[in-house]
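First, one chain by itself: the form predicted alone, in structure tokens.
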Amino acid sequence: MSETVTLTIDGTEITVPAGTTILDAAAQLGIEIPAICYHDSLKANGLCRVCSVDAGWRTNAAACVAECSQGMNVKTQTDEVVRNRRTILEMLSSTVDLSEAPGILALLKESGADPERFAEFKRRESPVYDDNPFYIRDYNQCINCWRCVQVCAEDAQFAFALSFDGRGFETRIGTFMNQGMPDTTCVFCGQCVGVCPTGALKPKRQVLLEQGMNPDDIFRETKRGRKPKREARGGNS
């Protein structure tokens, strides 16, 4: 018989198998804890911290990676927890273009966050990489959730074409020696595009449709690897 632990989440007691995360235990109770970097098909990494909860620890716990323990008393909606989530979202909005991230925009609205609170902060700037016929990489919209890196590595494809590049504020998703995707181990499976939550990775055909090109021309142009008429963006654009 497998070991279990009993804990309380927002006043409701629940017993779960040992090793269950707070996020999963809360979901069993119908309690939704917001998260950005988390994806059901990928290993949780606790990067965004939007899922943080009060677990009685010295600091808030990232619910997607923190495991339930016997007697734990979890609170998911304290004033501090809500305020911390809201601040994370506001800081993210100040540095990254979230215009094509509906899930995050919804969280901003639900939390009562002010997207302009830190408007004076430096925004992350990056060129738009358009080096293959299949998708573009616009890291001005990237939140460094690590989903694309994970799905390209052990979590699915084992191609290891993507990785982190840089440090601190300058951290970006990159490739070995900053090579274009055709010169990496990428097999263009499209899984990285599928798990991207923000539009930082977008199918080339979708971009051309948004520019008003008809499907027949899109087929011909993407077959040749045409670059969309899109400038690299930075600043507040």
Given for the second form:
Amino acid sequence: MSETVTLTIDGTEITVPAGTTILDAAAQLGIEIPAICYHDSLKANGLCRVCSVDAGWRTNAAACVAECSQGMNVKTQTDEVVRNRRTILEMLSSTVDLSEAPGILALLKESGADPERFAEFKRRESPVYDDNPFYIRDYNQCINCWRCVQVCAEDAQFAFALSFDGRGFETRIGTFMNQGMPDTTCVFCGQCVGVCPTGALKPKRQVLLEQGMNPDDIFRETKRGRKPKREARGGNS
Amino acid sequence: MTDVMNQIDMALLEPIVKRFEGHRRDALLPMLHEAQAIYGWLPQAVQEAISQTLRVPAADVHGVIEFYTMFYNQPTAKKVIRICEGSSCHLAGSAAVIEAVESQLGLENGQTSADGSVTYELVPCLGMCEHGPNALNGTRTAGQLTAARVPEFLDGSYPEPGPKVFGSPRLALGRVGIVDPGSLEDYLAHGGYQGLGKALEMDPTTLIASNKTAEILGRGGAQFPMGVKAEMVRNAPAPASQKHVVVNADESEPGTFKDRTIMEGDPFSLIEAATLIGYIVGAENGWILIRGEYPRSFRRLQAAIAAARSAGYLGRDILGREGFHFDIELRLGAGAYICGEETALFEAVEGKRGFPRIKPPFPTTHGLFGQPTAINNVETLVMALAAFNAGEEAWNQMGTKQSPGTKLFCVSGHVEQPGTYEVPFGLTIRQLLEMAGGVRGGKQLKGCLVGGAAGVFVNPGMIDMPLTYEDARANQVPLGSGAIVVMDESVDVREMMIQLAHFFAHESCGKCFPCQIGTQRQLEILERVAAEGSRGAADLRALQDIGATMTQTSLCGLGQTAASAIMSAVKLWPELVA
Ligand SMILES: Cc1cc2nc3c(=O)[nH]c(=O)nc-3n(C[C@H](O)[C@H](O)[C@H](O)COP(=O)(O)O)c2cc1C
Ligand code: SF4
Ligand code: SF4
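Having displayed the form predicted alone, please output the structure of the form predicted in complex with the partner chain.
Below is the entire complex, every chain and molecule, led by the chain shown above.
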């Protein structure tokens, strides 16, 4: 790309190729704009909005998808930008279990968020699905970042085993008619587990190890070719 | 649920499967509708057959059904009774009707009768607010319901309501209530297709120029100049076979029913108007997406499109204009307010969950199927045809300098004469209310909700605002949808706020975090305030933080306006959360 644009980010001028996102341009200046759903090698969808910055528009710009333009004046730390970021994190913390998402916990701390602010309200609960020998799905920890759905579909595997249930606050990752993974088109490539930023998708071996099972037994339990069909285990316990 | 409903005769699906063979994903919503008409719901085997026929992953078929409230993957009756629980109906007395329906059916919201013959649901807004309390028995509409007449409503003998149009001059609504909406001949006899005939003799660029001078701003909400949009689509590099005209007939903004008034009362005018814009932008493909809760609009447009096509008003070389081809595909939504957002609407037509897309790119270059698309609201299109028919001089004599012509308003709630009003721009809210007979029963006015759920409340001190684009912009009152819900002094605004918050929580698509969670938290805070009283400053700050965060960071207009009416109420009546 030959065309370039020059813009200002937090007072510093930078020239980047046209089409560069605000997130990438800021990174080049050493300014790290926080983001949760964003993943380097996946299509950015602008879901979490934690990367929202002031680009002089009517509303904030999501830095992961908004492209730099000539003369743009980006501010990543105004009172409003910080308030918005903090409020999104506070709301997220009241919705799902973030205890196994160290990156998000660190962000909560950094932004001065009160994780208990909305604790009195409804959480997005789900059974824990332990239906295959390779990974466990605990959507009580799922933040709806879409990464697993994307790698399962056009971003990598073209297996299309995952989609969404419900909508709004009740949106959850789901399978065809809530089937267990062995009954779906899942090919057990494990890519979803690899990109999940929380503990929602976890290798079964890791879970069993955490539960104190010895490695030999774990190997037997999770050997390839065994497809135990179990009922979903209820609750968050 | 009954065993009868669980016995699935797959042979019944075969003719549909045959017909849809060779179709692709964009046939998903139509195929789901047809299959559901057979079974009342979409059992697993039916979903699998649809997945195979259209070559859509089964998980995606299921995900689509999960998104739209009018598609069911649990046993549901073929006949669904839907009662409106929107604000206008509530003000018109829907509580008594709901009670009567529930006790006579012996069902609660979302339940199906033991014999599997009827399912009962409450719906956020059915878009027949001028007929409130209103309801649907299957695809049969009902208005001005009273508890006493619920038995007739339930047995299907209660008459369907007729149009309620008022105001003058009637440029867009001139034929509504006069012309037979089922007759092309009658449409022609009342001046139909004269405008298109004249336009086809002119150059499209001339037509764009005259549309621009007419200052027709989008009537779907965003007030974007129609002529500018048309020009961008016209200039987008693609052949006519790869350009689209999309009519946004999703009209789901609570308190809004003007587009339905046009589609039910004068469906051919919308077809003519869409064809005209097809000619202007150089597109061969027309689409109309009607919200699922508008069965009568769908029926009438379906018949009108078929009649227009067989008479040569749709198809190839229209009206003898060689090389001008245009046809329309009609699509029925399935219960999702978000599908009125233009990019979510494209997703719905493409057979997906109605998740809005990130903009840019914009529809003018990357719209339906990623191709250049002119998407406009029903009123915008019909008004453009009306302006063309009226001629520049007459058009400019109406309204104000910056807002020439007429506008449709949807007046409902506590008012003597609810209905669709066509009036020149520049009337004040007060004048419009007077035209509508004033507050019902001579009571005092508490205020109005202007612009629907995404709009703002105004109090009696603000009703001398002229209804023009320029005043609306200056006062930050969105005119677009033209909804004006009138509230008398007895109204509990807190209750209205909870209804609005409930609406947004119900309709958030769930794509982006601030709206997905914020609409839920906003509702919960308001519910707690109503139940237990306010915690004062802490609650106010929480509402402000959530509201501002949704407004500034949400991905689409739904989240960006989900706190608008509620925060405007808090400003006007601080005691509500104090
Ligand atoms: C949540 C949401 C719902 C909308 N619903 C509608 C609708 O029901 N009808 C409509 O015409 N426009 C609706 N819009 C506006 C459309 O996105 C778009 O601006 C409009 O169709 C453009 O047509 P116009 O320029 O003729 O107004 C909605 C926007 C949002 C954000
Ligand atoms: S399961 Fe993990 S990867 Fe998938 S959406 Fe949830 S948090 Fe994201
Ligand atoms: S603002 Fe709401 S409706 Fe719009 S994309 Fe975000 S979650 Fe969906």
